[in-house]
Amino acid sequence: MSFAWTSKLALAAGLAILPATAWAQSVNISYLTHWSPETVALLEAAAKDYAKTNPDVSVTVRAVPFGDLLTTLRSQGGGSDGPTIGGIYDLWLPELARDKLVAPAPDAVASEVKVSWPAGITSAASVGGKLYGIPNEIDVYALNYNKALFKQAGIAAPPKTWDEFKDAAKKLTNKEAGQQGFGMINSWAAGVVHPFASLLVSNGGELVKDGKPVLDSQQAAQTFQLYEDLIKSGASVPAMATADANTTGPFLDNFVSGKTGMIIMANWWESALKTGMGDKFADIATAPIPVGPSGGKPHSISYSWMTVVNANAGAAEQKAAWEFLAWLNNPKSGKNGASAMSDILMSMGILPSRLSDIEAHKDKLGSEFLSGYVSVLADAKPFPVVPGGQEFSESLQQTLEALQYGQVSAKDAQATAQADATSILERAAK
């Protein structure tokens, strides 16, 4: 994915507000998200600001756990009384668009998004050349490491290659103290798959190419073997790895308490780290993904989120929803030239994807923690957005967890992953 930030900033004019509407009667729209209560409060505050100039539009925010978000959109999005707006993971878009649960963006919105967001992110928010929503966040992965533990283990710098990575993991492992060198994740699909995928693409491999899985490659074999080596050596302990989509559980607890030396994680968990570590957050630093024997340079898997509008909502509700989203993502809705949406995202340590928002928040994005993520954006590889993508991700999760717990070998895990992925993607493409 190419992010030519500075050259495109000139194109990042304010997102055009759709033509003002004089509503004959008040319009009520609802916004479904998975955000925490603190973040929902920020969105509600933004909706109140919008109501100052749009008193006939009422925005109600509802939050569900991440694990329930897609099922809620599917179960309630088929009717006019379902959520008017939904925040979705781009992996879900192809099937939601196929099933006509989300509406194409109006031309005014689509044209502005195409010049105000990077092309790769706009593409991930599109199906068949049609834009289906407004992108908001971009998430990438980096190596997070504990500088204090590195110092104790005599490690001078973060690992750049897999050999250095395995050596550092070994030095950071202290079984008597209950300390692991590298923390994997289990029990949560994206948390399991995205770090593995980031190591894979940093080894020159891919998950999917031209719509077909390529987990039978040599690069993938080496990545599965890396996992097996880390587990068999005791440098990674599955019992310390459980997490949910909010990262709560042993995975976070062990890193926060200094029982895990390194992890591969996304930028959005900065707020959870700060809350859990307090002053010791200063011990945490970020670095690019270590490069494997078949790789040429570090790469991160990237994924994005977007807001979509219910295709089955009434015409008035759909129009009001697009107008609110246009305002929410407009550089005039937030502070100091930033959109209100980006201000909400930055409160969680999440990178906004709009070009003008990146410029507006450049000081915060230059922090020691987030700058490590910004540095990998230019070489990030988008997680494949294909029909069947969520099922594919969950299937690979199960295979990787079986490998973590020693139930399969690296060779068998690779064969299973490729066979299952082939079946899933072929079926979804029909």
Given for the second form:
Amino acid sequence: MSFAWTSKLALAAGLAILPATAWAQSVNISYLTHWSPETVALLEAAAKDYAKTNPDVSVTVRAVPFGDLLTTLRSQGGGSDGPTIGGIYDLWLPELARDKLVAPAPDAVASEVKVSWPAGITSAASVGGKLYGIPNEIDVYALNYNKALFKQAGIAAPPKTWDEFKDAAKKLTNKEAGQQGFGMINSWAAGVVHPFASLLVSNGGELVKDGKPVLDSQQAAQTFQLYEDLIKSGASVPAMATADANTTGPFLDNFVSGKTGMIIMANWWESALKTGMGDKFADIATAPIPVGPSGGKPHSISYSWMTVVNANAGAAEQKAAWEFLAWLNNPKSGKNGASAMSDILMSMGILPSRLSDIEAHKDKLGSEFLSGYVSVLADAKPFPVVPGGQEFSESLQQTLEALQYGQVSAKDAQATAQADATSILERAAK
Amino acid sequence: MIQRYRASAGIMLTPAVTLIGIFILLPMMLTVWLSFQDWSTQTPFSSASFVGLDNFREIFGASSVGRDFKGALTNTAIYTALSVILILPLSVAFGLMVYQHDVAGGTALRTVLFSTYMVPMIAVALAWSKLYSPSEGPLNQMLGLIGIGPQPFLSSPRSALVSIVLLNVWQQVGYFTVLAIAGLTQIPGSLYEAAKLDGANRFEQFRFITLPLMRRTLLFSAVIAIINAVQVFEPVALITQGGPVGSTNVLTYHIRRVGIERAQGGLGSAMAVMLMLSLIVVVCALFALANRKDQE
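Since the one above is the form predicted on its own, can you give the form predicted in complex with the partner chain too?
Below is the entire complex, every chain and molecule, led by the chain shown above.
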């Protein structure tokens, strides 16, 4: 065979193999989140950084409203074309793991997580002793109050007990000015249930104990009664409490526009407050949850988020996804010893959960707003992660909303909440 | 000859019948079958286990599952009834206005009316959620100008569903106006001329000519309006999430929550079957009523 023919054949073979080789090497993975466009842009920038050292992996970020996140994961996660990576709320994990929608973490990732995150956070990302996700954020509830409104009402310090809390709420209420003392939330399950649960645990109670609901306790009765008292006194106006699918809406508008004196909310809404209030954000301060008559010290509710990998994605996609997540959460991927993930989270005022990230962001976590959250973290109780947890949350939401709108009494609300929770958790445990 | 005709008719019908069978009848039968099963939507059909009427007992029971379903069914019925009651008379009224050739701006009005139907529901929902905003909403600001205090609209369980109905009416009325105009064009002008000669005034012409001769059009409009209303989903998902206190939790949104979010496929299918049966009963009753009127 002449040299010319040999060259032609080699060229043809090379051209034929080239696309197949390129196809075999490049891996496309997608990342589903509920973050805002600004935060998605930060994640995309991190993915670009990753691509510099891993040109064969491309990461596409897709965002949906929080209200659609679980549905999207459930409806699209069953196939290999669904999102490869998903950011999820820890309450959803037991059922997503049961339905085999999320993959267990590889041993190397699991070992790294176990030594680098607090044990409680690692346990919330595990089911049956198996780690399913890399934890990234922790959210905790605290009392947010408007210092300017407190000054106007002649209140010197944030309330420490429920009596002080009710008194402050009453003083902050000004019906003529359309101002309420304490802002509740409705039309959003976590927004309704978490503040209630924070008051309950600060009153020495619990939502669930040993897998069984304990809303029939005296502490729970007092918490339902507190809600009824606040509504009946006019210190809390349910019509000012509505949330929309993006977890914003009138409840947020009323707080940022100075129509709500106090609210119980998580740290992650710092960015929403800053955006809505501008310079007036300086008026907002944070305090521990007031202690109820049956409580000993302030407690609140915490919950965590994590990133999981689609169990139905291809082996190459799963491998690439875990590698990308390991890099994203690694202390070398961000600035000054922080992970790239924690830099993204801190841009929203969200507390990172990796121990090295907490250390790396020590200065920012000491800000007036966030330090209030960091200080209550040690005494926070994790929201119960049980099968049926989401349905339980939605059911309690309905009961609390009925109480907010005066459709049921505190006593009836307590009885309904306990009965519903018992039936839901029993069914889910089967 | 007849046999050849039948054979060719059969051949021509086969593609359509096959498609209808695969894409309509099969899913419907599957939903009915699943409504008698305990099944998670994340598992294969083979994992479903027969539970008889348990799903139906549960959705009509006293537990939170039953309460939520019955609430959603009632909300859907109220939403549908209000939508039809408002849309049909408005569409006829607008149709009569637009159909008058001598009215200035008739074409412009027709264009404006129909344009609302072309706006995607997501845009409508977002715009109306701002219009209804309790603190900064233009609707409350306008009400304030005439001395009416701020209304809660979407923030109160008493008014949230009605507020969603108004949004739906605003969007859909243009489409039904076009249907009404189509019905009006079918009425011979000679009937009105004869009625005028007999001394009938405008109201009598409307009462004894327009309305009776538009009955078929109105029946069609009512059926379409009912089917559209029963399928309401976007404004609830985008604005209210079914709240407050489940006052806007309509069946399609609730079935999505139960069947997909909670993966309770058997319960979700039982709810879908009840929705389908309710729709069939209502539409059949409407046709039966119309036939009875025709026979009279």
